[in-house]
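Encoded as structure tokens, the following chain is the form predicted alone, with no partner shown.
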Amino acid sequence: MDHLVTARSMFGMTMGFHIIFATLGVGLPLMILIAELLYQKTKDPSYNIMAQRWIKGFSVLLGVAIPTGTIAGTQLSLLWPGFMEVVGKVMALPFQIEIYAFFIEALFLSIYVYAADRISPFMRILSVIFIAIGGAASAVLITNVHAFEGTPAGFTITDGNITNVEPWAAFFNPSFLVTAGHVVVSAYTTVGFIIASVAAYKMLRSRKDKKVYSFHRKALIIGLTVGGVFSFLTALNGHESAQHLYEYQPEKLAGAEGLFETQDHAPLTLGGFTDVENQEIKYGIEFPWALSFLAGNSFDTTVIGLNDFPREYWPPLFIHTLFNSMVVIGGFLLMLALAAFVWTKFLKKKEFPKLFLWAFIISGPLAVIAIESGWIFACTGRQPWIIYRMMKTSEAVTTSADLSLLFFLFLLVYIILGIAVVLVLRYYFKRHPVSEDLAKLNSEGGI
């Protein structure tokens, strides 16, 4: 591969692997908190069992998120020294504050894991709240560096020198709130549907065991509720994100929709692929005027097309497919949660048919695909810039050779880590099935 492509592929592979565990690290504490609150309110021990089982899984996943995050930080310095020079002088605040966020998360995780049965209910809940705050804060702070890349602020580059540095202006760059909101609500959405996916699978396998089936049904309802609420919030935040692209990165929005000519009443196209030669989206479904409304809340909003920008500023046009993946999957997840709500609350049905359960099962993997598509879209759609309109990616890349060898070594590391985490989780939960916890509950009157 080309040197620049190899560097981008290596870092993209690292982030693509890390983002799965980072997302779970943000979302799972909320699920544990909800289970803990339900347990303290209802005294139903099933919710206590959920919280204790989920915290075990969270601990294993955090054990992978930490080293992969460390690798990502190392690769930033290794692969992008030009960018890190700017970060060191302008945007170091998020990295510094993130240390404290991680400290809070790790401290209260230790308290909850090792002392949950010896502390008061208030302290149990408080511990999980701080775990959730620490996890969300870590994600927000690190993602803020990405927001800064798309909407840089707080400095200028004059004759190659960084001047007029204002760290807080860089920290609170124009995309900070939108990006911070998106990373949190999308993580909660994803984890909600992952919990629902696992619970639905277990329900299919435990129909004959009413107690186990009931346990997983409760987990399913929690997952669908969290996933449904936050998928709606993700959709609202996505609309705001599109308006930020319209204002700050218009060629990225045009590339996402394959819009070549500037126009008002611009259509939004789902599906299909971008035909650069004929400058159109082939085989897509077109919604008239929808892109203009998405961009500016008005059907007559003028959306700038790709042809108004130099060709070298165009992002890779396959980002149309990535954008479509997010929109279609997000819409499906929202409709699925709404259908489940109607089924249980309005139609008063207590059991889900197999078709519903299979839809829930695929919702978790689809949510992960949406997260991956969104991350790749965000980073690839910014190309050719590493700092938008200030520094090109090619200007920031390392001059070190032999990146191909490092690429395959890191790939090997991620394969080993991926296999290890699956085996550890399978081993633990196979040796400690839900039926065993429920049996202890019946025989001892508690856990």
Given for the second form:
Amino acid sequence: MDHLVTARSMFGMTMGFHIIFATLGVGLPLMILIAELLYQKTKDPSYNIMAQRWIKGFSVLLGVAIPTGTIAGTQLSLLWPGFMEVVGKVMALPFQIEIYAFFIEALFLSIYVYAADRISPFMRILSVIFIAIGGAASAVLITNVHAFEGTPAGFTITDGNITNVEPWAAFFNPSFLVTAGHVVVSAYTTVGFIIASVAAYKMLRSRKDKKVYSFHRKALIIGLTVGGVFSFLTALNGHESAQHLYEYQPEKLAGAEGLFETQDHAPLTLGGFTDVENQEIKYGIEFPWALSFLAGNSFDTTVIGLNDFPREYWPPLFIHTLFNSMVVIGGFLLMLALAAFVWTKFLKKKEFPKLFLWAFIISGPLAVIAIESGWIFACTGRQPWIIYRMMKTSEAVTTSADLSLLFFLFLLVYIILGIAVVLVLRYYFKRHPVSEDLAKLNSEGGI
Amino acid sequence: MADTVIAVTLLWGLVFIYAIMASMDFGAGFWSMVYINKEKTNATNIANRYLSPTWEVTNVFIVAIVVGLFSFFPSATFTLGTVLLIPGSIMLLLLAIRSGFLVFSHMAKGYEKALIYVSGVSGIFIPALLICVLPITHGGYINKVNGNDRLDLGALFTSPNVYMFMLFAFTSTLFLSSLLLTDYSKTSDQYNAYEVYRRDALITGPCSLIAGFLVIATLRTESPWIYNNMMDHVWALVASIIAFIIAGLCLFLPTKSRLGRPRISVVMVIIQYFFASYVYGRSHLPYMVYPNVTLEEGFTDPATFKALFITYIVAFIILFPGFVYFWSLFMKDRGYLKKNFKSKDDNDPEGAY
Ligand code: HDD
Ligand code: HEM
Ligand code: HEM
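Output the form predicted in complex with protoporphyrin IX containing FE (HEM) next; the form predicted alone has already been displayed.
Every component of the complex follows; first up is the chain already shown.
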């Protein structure tokens, strides 16, 4: 493989693996907090059991999130030394502040997990709040580095030297808030639907056991509520993100939509494949004028097509598919949550039919696919730049040769960790079924 | 003080804290593996009880070092990032396996032993790999090929000095962790474990000291510049040795319950390492990577440094109470440390976690 391609694949692989666990790490504390609060409010011990089980799952997932994150952080310096030299001089703040967020999360996580029985309910809830803040803050901050890559600010490069550095201007670069917001709300969306997936699956399998069934039903409702609210916010904010692309990275938007000619009343095409030869999207469904509206809130908006950019600056055109997957999944999740809401609140139905449950079951994995597509779209769509219009990825890559062996070693370790984490979770939750937790409750005298 | 000196002192402080915490962390993982079949001594449980709540916090420090390095000294990072690709990646792979399996071993009780073996073995190699960064920065292992820096792995792994550094990392990991666990078992009233770890500390302590001398002796021929600088601060080396001797003696002080006052020993040994790393760090200056990168050349933009420095101060004020609270819950609470063992005897599967 080509050196640059290997380096890119290696880093992309690390991030693609880390992000699964990191997203759950950002979102699960919110779910645990909600369960703890519901427990304090309703005194229904199911919610306490829920919080305890989720925190167990959370601590296993962190066993992978933390080392893979450590790999990501170090690999940045190992694979992209040229990039990190700029980041060190200009954009060090988010990394540095992220460390503090990690400390807050790590300290209070240990306190919550290992000292839960020795601290007051108030301190417990406070600890979860700190964990949730730490997780969300680390996501916001690291995403800010990604935002900076797309919309760099706060420095100039003259003759290869970095000058006029303003670290806070770099920190508050134009797409910071939109991008960071999108990552956090999409993480909450994902975790909401993951919880709903697991709960729906367990409901299917525990039809006969009333208690267990109603336990999972409660979890499902929490998951759907969180997922529904945040998928709405994700879509709103996603719209905002697309408008940012229009303004700051127009060739990425053109690539995402397969738009070749600059035009107003530009159409938006869903699905299909970008055909470079004929300059069109094949087999897609076209919505006339929609892209202009998406980009600028009016049908008159002129959207710049790929042909107005030098060919070497074109992003790879398969990002069209990645962008579509994210948006379609986002739409599906939102509809699903809405449908469930109408079903229970307006139609007043008590039970979800099987089809509904199956839709919930696939919603979690779909959300993870959306996260992955969104990131690969965002990072790959920026190519050939590592810092947009400032530094090419090829200028930043390490000069050390022989990445291939390392690539396969990392792949191997991720496979081992990926399989092990699934086995351990299964092992643990098989050994400690909900029915046991619920039974313990009853044997303690039904207090 | 010049900005560069403040920056390098902060970085040195992080490295010092991490060196101590990581030794205890990886060492505890190793001991929990060694004593896994001696259930009666509770030595494995003591090690795990220490490890469970602390490994994440320890891990944050290594990330803090990497971030501190590239944000304070970006050009040094460029050189180091380029040459460390292979050793750095191997270290990361080991760390991933180690941390993952450490967590898994707490959860999958049926496979606990196998999982502890994997994490214990992978963990003990990490300090030895990490420490190789030091000799690499002494010069002599980096070649220029077509204008690019290359690590000369052949030269690195045939150098006696490098092996002495590794030996030092290995022995002092075992020493620091066994000493800490001596203290920890005493606080928990676990006297079987106490005897085991006290003996281990008494064996590994002198070994680590000898390894330290061997490092200095081999530096003399391989990196005379740093050796000579160290000899200019020989007083601190002497102070370090005195602290070591006091630490050793404290393990023989008679007390009400048992022989030894490990808490004082731990403090003395930290002082010992403080002096030793002070001499080393001081003698390393003004080079980050000899002879290519000096502090001044490698330094970040002044505006960035100022902003970073402010966040350090704010973060210290915010985080310090958190650390104190953490310490009081896990290291000091005698009631907790003792009570936890009871629940273990009751064979409660969660109690040990
Ligand atoms: C559950 C996950 C999820 C869902 C449902 C959506 N997104 Fe998204 N999206 C992400 C998860 C995500 C992400 C993985 O978090 C990304 C990658 C980089 C980033 O900033 O967020 C992202 C990036 C991203 C970008 C690129 C930003 C850039 O390249 O700088 C745009 C334009 C959108 N999204 C737009 C949308 C729209 C219009 C959606 C309609 C519903 C949508 N997203 C749903
Ligand atoms: C966490 C989810 C992420 C995923 C799945 C992801 C995915 C990828 C992929 C697939 C590539 C290779 C792209 C290509 O070269 O075609 C890449 C490159 C890169 N990404 Fe991301 N990324 C993620 C997050 C981030 C974040 C948060 C940052 C910012 C700190 C970032 C910075 C980079 C850099 C520096 C590169 C290498 C240079 C480049 O190819 O542009 N990534 N990422
Ligand atoms: C290039 C991109 C990224 C880098 C360099 C990175 C780096 C890291 C590092 C070093 C850790 C380990 C922290 C520790 O030692 O405790 C970590 C963990 C974590 N990361 Fe990432 N990360 C990246 C992307 C992301 C993204 C995009 C998110 C959120 C969506 C995220 C969320 C998390 C979370 C929640 C943890 C667990 C933190 C803890 O408990 O300490 N990371 N990451």
